[in-house]
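The chain below stands alone and is given in structure tokens; this is the form predicted alone.
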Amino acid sequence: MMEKAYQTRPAQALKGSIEVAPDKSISHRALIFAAIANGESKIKNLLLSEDVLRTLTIINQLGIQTSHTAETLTEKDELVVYGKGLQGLTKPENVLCCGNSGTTMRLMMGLLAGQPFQASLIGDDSLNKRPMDRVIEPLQEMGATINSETVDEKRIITVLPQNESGEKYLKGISYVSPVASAQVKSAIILAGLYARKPTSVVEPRQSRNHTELMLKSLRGKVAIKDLMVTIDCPTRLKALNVSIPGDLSSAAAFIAAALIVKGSDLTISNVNLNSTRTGMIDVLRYMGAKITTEIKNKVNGEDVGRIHIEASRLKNLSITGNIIPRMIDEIPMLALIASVSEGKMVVSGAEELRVKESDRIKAICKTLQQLGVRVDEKDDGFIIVGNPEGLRIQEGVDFRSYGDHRIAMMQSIAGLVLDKAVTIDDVSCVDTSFPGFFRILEKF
């Protein structure tokens, strides 16, 4: 784990080839599906971030044995998960702690909704502030009993059983989601595995589809039509065998670095290029970025390949609508790129950023203002007036990461193009998604 504070340094051109941290979204889902599949699942290159290790610990608490625990697993290890099938989970002895992981809490609610036992979930102070009703409400519509209460300033979410015999009691629904959220969709899909009849989710825009793709690879009954996903309850899921590719959201930091540090020529290998995740790349190409992708193979339905980036002079544009869910985690890096690009960037329809690990809209704007960038904060986004001449920070000014890994990484990359060092107050939060980030960054 990194020390809490970090001092940035200017960098010369980024050249060569790197790999980034394994995909966080796929890592969570691999653990959950392996737990309820039949037989031994083998997972290589699991992301060893704090968030993912929370999910690993929780499946252990639910009675699933694994070849390694969160404490003993290393980057070189293959994790074997001894799945017990859809009805194999058991009542945990203790409360299930999700830490700062919204993915863990929301997906676990969906999984626990179909179990014949009671379980409670808690999170840290940051997770306590993030919205959970968007998951609780559709699960209650399916017949789940979920209580959310605050005790000693901590939110406790308890999922109650309805049928001690273990028979399926959830009902299938057709849910029209008000938000495009892969976590909401995935929670409903996981609950749908325990419903008596098919369950459908319709989204306003396309969100990440990792759950659907992985479930299909395990021979789950999944039908996809436009923005609707339908899951029919299977009798069993086959074991998983997967090597998890690099995370495009983690790659975004080094894409940004290669574009804004003069003379850079960088290749990022073995990275997930799922089309529901490549919104940032699409936008950058429209801005004039010298960036190419090449799909090399498929892993459990996911496109995997490499990205080549060269330093580029870019022109800003406006972003809204359908592309926002395809790049929601990359918007802090895009904002940084926009700050040194020509013209005005308008981002709207991104109000989801308000309820991440921090209020990312506010955090982005505060950071850019410290760098002398003209930025106007809006309810659902921001307006940035870029300055291709570069960024400047006032003497004695430090960055505040707000305990948010995406903001801390954005500030670290900004430091590469400043003329002086600047201190970020807390970068330990980066361990939630990209434990090796600073090891790679220091090479440059």
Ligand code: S3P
Given for the second form:
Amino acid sequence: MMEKAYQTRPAQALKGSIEVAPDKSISHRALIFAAIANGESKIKNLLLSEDVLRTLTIINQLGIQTSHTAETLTEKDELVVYGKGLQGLTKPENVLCCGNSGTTMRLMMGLLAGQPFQASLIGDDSLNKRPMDRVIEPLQEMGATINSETVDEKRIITVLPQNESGEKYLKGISYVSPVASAQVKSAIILAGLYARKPTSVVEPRQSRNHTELMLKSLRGKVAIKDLMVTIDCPTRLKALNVSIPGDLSSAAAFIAAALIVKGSDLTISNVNLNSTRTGMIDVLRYMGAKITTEIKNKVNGEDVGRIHIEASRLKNLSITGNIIPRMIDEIPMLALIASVSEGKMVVSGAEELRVKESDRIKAICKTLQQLGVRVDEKDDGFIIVGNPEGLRIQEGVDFRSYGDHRIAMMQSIAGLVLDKAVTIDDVSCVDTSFPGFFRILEKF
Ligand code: S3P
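Show the other one: the form predicted in complex with shikimate-3-phosphate (S3P), since we just had the form predicted alone.
Now the complete complex, all chains and molecules, led by this one.
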């Protein structure tokens, strides 16, 4: 990835209607399930971001043919995936590169755990540092053999053939996860498709449930009871026919922009409004935001609709507990909003932010300090004292994105309400989740 600097610009009111990039989480899952379903799956509006294209290339490396490859697929194309069923994947010739994508690496480990061949996974410098034991340990409990080796800060994870020890199937387990993580849950569910007995995962708090919903829509055997998901090994999965809705995490950038830029009145249409993802909207409503949502239709069990936002004067509040996983990727944007709202915002119980694409607690606090905001960094969150008078940047100060797309987008949105331009050192990372971001931003 070539580094790319960006100079922020102040914006006029954001008016009109936009659509944002397709949902990243659903795009990954659509590709993975299409690969192991039986027959031709049709996927429209797949997110063409670096992370998702990594997953596409990997399913190709695992012997799955697709109508287009990561190099040839365009936004207009419908992708056809020629699924070969649960037992149809084949040994890759080369190592599988996950780039910056934690979702790719963790979900792939779950999928590979039950395969009769060996495969190795690698990632970029950021991914090399992110915790993988949270997935390796439960998969080992299921009987998978996974080696993780780090040499010169480069990690290679090798998943050994499942039947090497003579066992064709993984063991079904009941796993009580110490973290509320959809990636951990999804890896175990994918491995559970290759287990002899049912597998269940219990989370401490509800994380996004796209894997369960998609599996259900493909006639997988899934039972959901409170925070427990149980799956049984199916014989086959139905092929997919899906159009991926917009990503609420990408919409978060323009929700923040419309709330903080005076006079804005913006509609974001065709967005995923799954209630396991809408924590930010709930918090903003409590803060007094003029924000409404309308569910228009269901796509593979997911609520899809539109969001209407008007610039608002907001009052800060404290957030912790169950709401955190429902807005985990939106916390950088919420922190930006909090810094121009009235009163104090305390965010706690959000230690997961330390192990995202960057240490987001540190990145958020450093960015806000550069904007003259009173912010106090805590182990599991931060305290912000908002100032509705606005943000101020000192002469000669530049932002550092830490190579993290969500931080780069937060800084770009901050730039809309600054009276001076600021340079962000590298925004190429935004392509991992929202390739059209700057095109939409430039419109305003
Ligand atoms: C994701 C789950 C979340 C989120 C990530 C995407 C997914 O991570 O932060 O951007 O697609 O499952 P965790 O599951 O680790 O919380």
